[in-house]
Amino acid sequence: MQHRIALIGLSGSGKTTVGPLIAQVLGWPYVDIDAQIVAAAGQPITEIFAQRGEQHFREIEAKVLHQALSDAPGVIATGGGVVENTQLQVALQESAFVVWLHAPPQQLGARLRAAADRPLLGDDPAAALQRMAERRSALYASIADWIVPTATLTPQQIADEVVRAFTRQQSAPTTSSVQVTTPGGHYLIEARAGLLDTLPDQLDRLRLDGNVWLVSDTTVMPLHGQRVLKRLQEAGRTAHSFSIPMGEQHKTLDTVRDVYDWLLSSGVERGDVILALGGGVVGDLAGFVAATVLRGIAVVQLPTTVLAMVDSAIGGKTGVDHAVGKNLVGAFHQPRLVLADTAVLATLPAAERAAGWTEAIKHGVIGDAALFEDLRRHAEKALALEEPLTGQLILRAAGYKARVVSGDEREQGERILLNYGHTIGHALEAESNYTLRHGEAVAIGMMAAGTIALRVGLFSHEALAEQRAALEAFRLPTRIPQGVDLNQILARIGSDKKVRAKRVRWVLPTRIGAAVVRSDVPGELVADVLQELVSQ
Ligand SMILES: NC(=O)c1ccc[n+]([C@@H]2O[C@H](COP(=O)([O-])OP(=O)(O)OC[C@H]3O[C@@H](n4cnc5c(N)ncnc54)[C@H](O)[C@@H]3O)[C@@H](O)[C@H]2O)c1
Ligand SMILES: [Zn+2]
């Protein structure tokens, strides 16, 4: 890469204030795309819109931006709408270090109320920005190399943060962390072998100075918990530990109460931190305890399964199961850090490992074609935990979820794509009495959704075959086991919690690397596809 930094973000996010400051630090030229458009057109932006229309404006914008991206080094402040043009998205990603200046839209509205030269915002800038923010956030998040939450920073602090991120990225041979930015918190995800040894330093860095409460399960604690406790003690930390019984059947409020009892009777305080060391069960449960005990204390996620590393530890969804159904009681509580030490995967049973990679392949299919390709190609090495490859693949798969979650913390838009394969997956998982692992059921669910997408003309035969090949490379099932009652599956889909107004919202891929949501899939087609997928 690139000696170019491009700033993206909504109007009013500070691009034109921060841009010159960054340029000054780096000694680079500064390019304001809006100003260049005005120069090229020979009239103010309001007039271009009024007299020649938005389309014309976008054409000049594309030309000016392409020019800026092929010039010498520079800091480029883009217009808020560039991300809506797919070609410009690609050009930005290829030729610049892309930074999203992320600010709450309400704040932008206040700053902009007086601004007259912003033709797209109309009379009520706050409301217009809110609508625009919803549409664009997911786009910004998906193309940004780095996200700077600007709410509490001065322009100079923002500029310094951008320069720091850029320099770090230039000097690092491979990426070792990705960032999550949500209204509920900003944090890093790191993935590579040996990371648990860095835990005491990381806690210091985050100023998590209080007591440490390690929660794990009866399988993982003896395997990896002891080492974590030892490192913490060597660093002079007071660490307590507690094991919950292993398994989904213990992801309940009863277990939560046991953990509360332990914490509260041992004197947990507001400034303390819970470490969740384990798979998704420990992460969800310990995260929920952290969200609620003393009205919320810090949690650091230390995932020990592939599934937890690429999926459940990221995004802040915590909770437990209820007799009525899975994950029905919970809270959003973002962790302060996610450390995925891939060395611990060595003790994870092979089938458990494979099942976790389903979610990574899913991320590839719905949003990251390059990740998909690398997973497919390197499946054997990933299953054998070859490093540094495994850490990199885990980080990229986690990075996809991080980007989606950063654009959509509470699952109102883009985040729903993560449910790809899960509508039928959940039904199969339950119908098999959980003899199918979650990842195995989702793999079959992905084949079902992919086949539905093929039948409604969205997905190609080739792409579906590629998906099958990738799943099979990870030794995942792609057909429904004989003996499963398909009518029960259909009935369960009708009661799936992602149903809105009785219509199932299907996440359907349109190619490897992109998906859409459709709620007009006929029930007969679904029944047909399920029939076709039953093992011969
Ligand atoms: N919060 C979210 O966004 C989210 C997303 C997806 C799934 N989930 C939840 O995640 C859970 C599933 O997570 P999971 O698949 O990690 O299951 P899990 O936590 O039950 O772990 C699977 C098994 O592997 C063992 N184990 C874990 N790490 C090990 C290691 N390194 N070596 C040896 N054994 C190890 C565990 O003790 C357990 O027996 C479900 O409860 C699901 O609801 C949550
Ligand atoms: Zn899943």
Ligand SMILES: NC(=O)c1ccc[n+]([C@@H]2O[C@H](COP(=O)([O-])OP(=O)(O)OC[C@H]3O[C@@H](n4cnc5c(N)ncnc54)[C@H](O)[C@@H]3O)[C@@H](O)[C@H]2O)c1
Second form
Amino acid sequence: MQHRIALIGLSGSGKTTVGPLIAQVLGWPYVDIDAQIVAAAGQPITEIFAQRGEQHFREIEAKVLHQALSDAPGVIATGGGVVENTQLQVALQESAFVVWLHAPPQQLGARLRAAADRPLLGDDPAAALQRMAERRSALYASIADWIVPTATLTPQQIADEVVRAFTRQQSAPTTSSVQVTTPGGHYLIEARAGLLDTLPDQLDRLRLDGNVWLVSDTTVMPLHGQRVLKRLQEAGRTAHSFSIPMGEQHKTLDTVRDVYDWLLSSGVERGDVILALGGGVVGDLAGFVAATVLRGIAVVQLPTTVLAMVDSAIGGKTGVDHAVGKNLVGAFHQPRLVLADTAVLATLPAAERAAGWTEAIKHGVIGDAALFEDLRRHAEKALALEEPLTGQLILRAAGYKARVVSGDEREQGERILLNYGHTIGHALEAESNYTLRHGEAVAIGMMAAGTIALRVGLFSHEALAEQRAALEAFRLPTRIPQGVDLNQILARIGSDKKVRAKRVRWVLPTRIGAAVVRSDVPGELVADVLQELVSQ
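For comparison with the form predicted together with this ligand, provide the form predicted on its own.
Next comes a single chain, given without company.
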């Protein structure tokens, strides 16, 4: 059982205000790391920076934090930059329940505009905090056990949420679930074998008492849909089912209209629930239908692919494709539950399983170096679906996305990091008429983005080689197939959702476990990299 809570986050996020409130509730000592640094140095932080420099400050900070983590119990308010020290990341994860207090940099900048004791903020706190957020957000997400979006909460409400989360985790620890907490909904992601059989009990727990509308595709419904319907009927639930054609080419408004017609002609009501049983296409489309029919009804995601389990079923992004590009019509609609039964993965073709692991590798590259290394080392076991390793890796990858989504539900900040490899990947996928699997296209996109990062001086040759080795260990492509029209790829990149003011926002890695967003990549450089990656 943990006896420490460590608060992390940018300057101004409320750590020193909320920390004492949490400590008071728990009856624990409160430790302000900045105050401890001042006491240890015998001078204010501004003077430490002015006279001895940031490096000296960081050395004192590391000593003080290590000491605080060796004392128990306690509530610790850390400095905003501690996550940039790898050793302190490990120490925090091993010794405390880590909570990220997340707030938009613009809000924090306004709060700190007149602060005189923040030497790293300079004359423009909002701009400085935005740069820090781009550099640190993935690091905060990777070590946090819990994330509290603080923008609309009072200090007491934040403290209450931290205490609830800590108490819940300590009193009922679990290794088979993680939590997503966003303004749009709070829900669990569960991952282990046999979960589909628990579905009726799960619906009862969530008080989803209305009729059940199961949406799947023509491949998954015969494999797993009848089992789900049988369990629901045995539990006395009224359940209906509908199969959409399989394949990305059917993730369209025409298919959405077919599902609308089925639901509305069959008497769907606001208190009912849609079950999305399938891979990313089913999850995206059924989620979009749930977000829009009757102005929104509940949806439970039942992912049946590795890709959906670690990525697309999590976070509430729903939608369909348009002729201009992928996922351009959609809505944010958080599920009430994500239930990932890893036993169903055995029915997937080997190539489909391999493609799904791309998203897990992506999570490792942008924010979880330990996950990346474990995936690289255990690729063969993961491809063979060895348990309990497979379930653990899926849950860790899902947990990383859960933490990021909890801090940025609507992709206003660090959630864009999850698009690593997707700018070029989506274009490749569409240009291939979806003959390339999503994960295969994203794997190539990751190599393209990694090469761009190398060319602009962000990523090393060694790190790029490590990424390539991990992808190839999962038998994923790393080069663009012959015959692809590169001019069309460049045109599709220009219509990507991440374009702002006609400038492409590129997610680029800085090392394994960290990434940034850049909008200053020349189009000529992108074209050169694409040409370099064409298969020989």
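Source: prediction; values computed, not measured. Just so we're on the same page, rigid core means the largest C-alpha set that superposes within 1.5 Å between forms. Numbering follows the first chain given and starts at 1.
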Checklist entry - On a core-based superposition, does Asp217 travel 2 Å or more at its Cα between these two forms? => result no
Item to check | C-alpha of Phe332 off by 2 Å or more between these two forms on rigid core | outcome: no
